[in-house]
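Just one chain follows, in the form predicted alone, and it is written as structure tokens.
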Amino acid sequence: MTFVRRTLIAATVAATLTASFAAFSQDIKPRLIRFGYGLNEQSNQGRAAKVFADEVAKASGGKMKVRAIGAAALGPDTQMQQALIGGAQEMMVGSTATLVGITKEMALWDTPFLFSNAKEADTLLDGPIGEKIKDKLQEKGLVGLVYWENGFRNLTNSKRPVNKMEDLDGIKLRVMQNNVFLDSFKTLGANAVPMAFSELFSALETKTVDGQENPYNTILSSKFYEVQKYLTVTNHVYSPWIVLVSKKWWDGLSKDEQKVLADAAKVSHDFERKDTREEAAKAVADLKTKGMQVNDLSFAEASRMRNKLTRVYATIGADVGMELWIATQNELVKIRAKK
């Protein structure tokens, strides 16, 4: 065999091996999953997103990689939802309230004073009613995996303490882009202003709005205490988050890959609720030390507000469907009877 021929054979073998190695490298390249969320990395949302990402990496043996992207870097909830529906983004976690325009049944979770405590919320969200509402998302191009906890929402503002319903009069209150929240706070006397969460801190700082309503954890992690003086403990709405997947993308996964994501979501769900509740228990004390004046809304005033919202309740029932509304009320009666 001539030197030239040996050289050609060697070059051919080398090229074949290089091509094979490149193909092999492509085969083992991990599946990248962009997981967007609104709060910062140090928040309860950020911590749970990391747990989810770590669990996916471990369960998939590194074949799936979640890139958790916080601080609304991929846009507000509504923008990410549309990106998921179109298949331009894989996953996100966000408020159920911003999904109402996509799946009307999600408005059930916006009902003011629906839950008395977290146990009632857990039982309903994780039970048949919560699953039924979650499954409705698939018709709209989304897959709901699990509910996380945002928590009971409370009022903050820069003008005055809210001790009674009349104290809301004239307060420019940022609310989510959601008709139930808009109608509820307008009915209670506030000047409700719909606004994306990503714009909120700046709006509070410039006095574009006077106040907002969110759980303790969000008030603390978003540093609203820097631009808000008064916090009123109202517990007016229990606010869930939901982990979403693009159905267009989900349908292209293998059953094993879908199971990895579903199982990791369950792990993150358990971690997130525990973490959120532990943080919330400490958050009020932290907010006080940071200068916020905290007051509790009395039971009598909460009852006055509830009675004022009768029309809103009727609208929610009509919007989500009276069958679902009645089933929810009946389920809550059963849950409370078990105490």
Contents of the next structure:
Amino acid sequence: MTFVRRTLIAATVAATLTASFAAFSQDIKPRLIRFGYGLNEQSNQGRAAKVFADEVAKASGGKMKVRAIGAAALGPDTQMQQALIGGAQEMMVGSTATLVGITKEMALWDTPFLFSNAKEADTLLDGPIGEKIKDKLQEKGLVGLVYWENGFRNLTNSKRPVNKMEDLDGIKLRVMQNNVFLDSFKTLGANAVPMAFSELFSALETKTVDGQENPYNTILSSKFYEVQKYLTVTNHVYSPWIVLVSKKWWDGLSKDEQKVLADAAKVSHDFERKDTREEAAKAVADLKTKGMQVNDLSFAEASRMRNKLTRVYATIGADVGMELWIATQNELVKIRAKK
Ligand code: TK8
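Return the structure block for the form predicted together with D-xylonic acid; the form predicted alone was the one displayed.
Below: every chain and molecule of the assembly, starting with the one above.
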């Protein structure tokens, strides 16, 4: 036997062994699920991602393994959405606002002052309207499992307290990459700039922007209080997060595997709503301790803003479809009549 021939045989044997080992380890290796998110591990988003991961491991007897990857290490929301659609990443949680370019009906949730309390948000998001909008994602290559609470958004900036609409004049305000947010804040007089969340802290720190708007929880967990002096309690919009799966990948799962994910998502949903609300309830006091100066936007000023946004409301109605818009208003009237 020549040296070349012997080497060839050895190489073939090695290749065969590797191939059969790969086939074997496929069976025993857990199915790996990369679950990306934008906030830190020590945030309401991070805590709920962990609950989801633990639940999947438990329910699948270790056959499915969720690797929760935070701090936008897999990219900002918009990039992860594309990775899911292409099948390069399995799961994520992110803002519905950044999904509007993919599914226009998601813009409904961006309507300023749409919900006046958490109960209204829960009823709409977890009811038929929320389900219908979520299902629209499927034709775009995404499966929406549940909505989590990001929360009511409040305004922070490094320039001045915002007591009235005019105080927004000239404030360079970071908004999500979404036309409703951009239009709304421009209409209210701010100099609105769309930007990925992952770039926000350093943009605030370097004063590339003066302010931003996010729920209390995020102002805390992303340490915005270190670079923002003023917090105005505006509650100007309720922001959902949505847990997403790549449809390409989902379609290759067994019914049992799909059920494990759907059930775990429900558990994470219940945990996340509760955890987020508990944290939010204490957050103002925490943020004051951290040095933020807090003021409330008066009801009269919020009404002036609403009025100023009439054109934006009309645009949202046209974009999401009048039928959906009217159904939403009717649903809200029903909830409010019950009280
Ligand atoms: C995190 C974002 C964040 C959102 C934002 O990835 O961008 O301001 O509120 O929660 O989705």
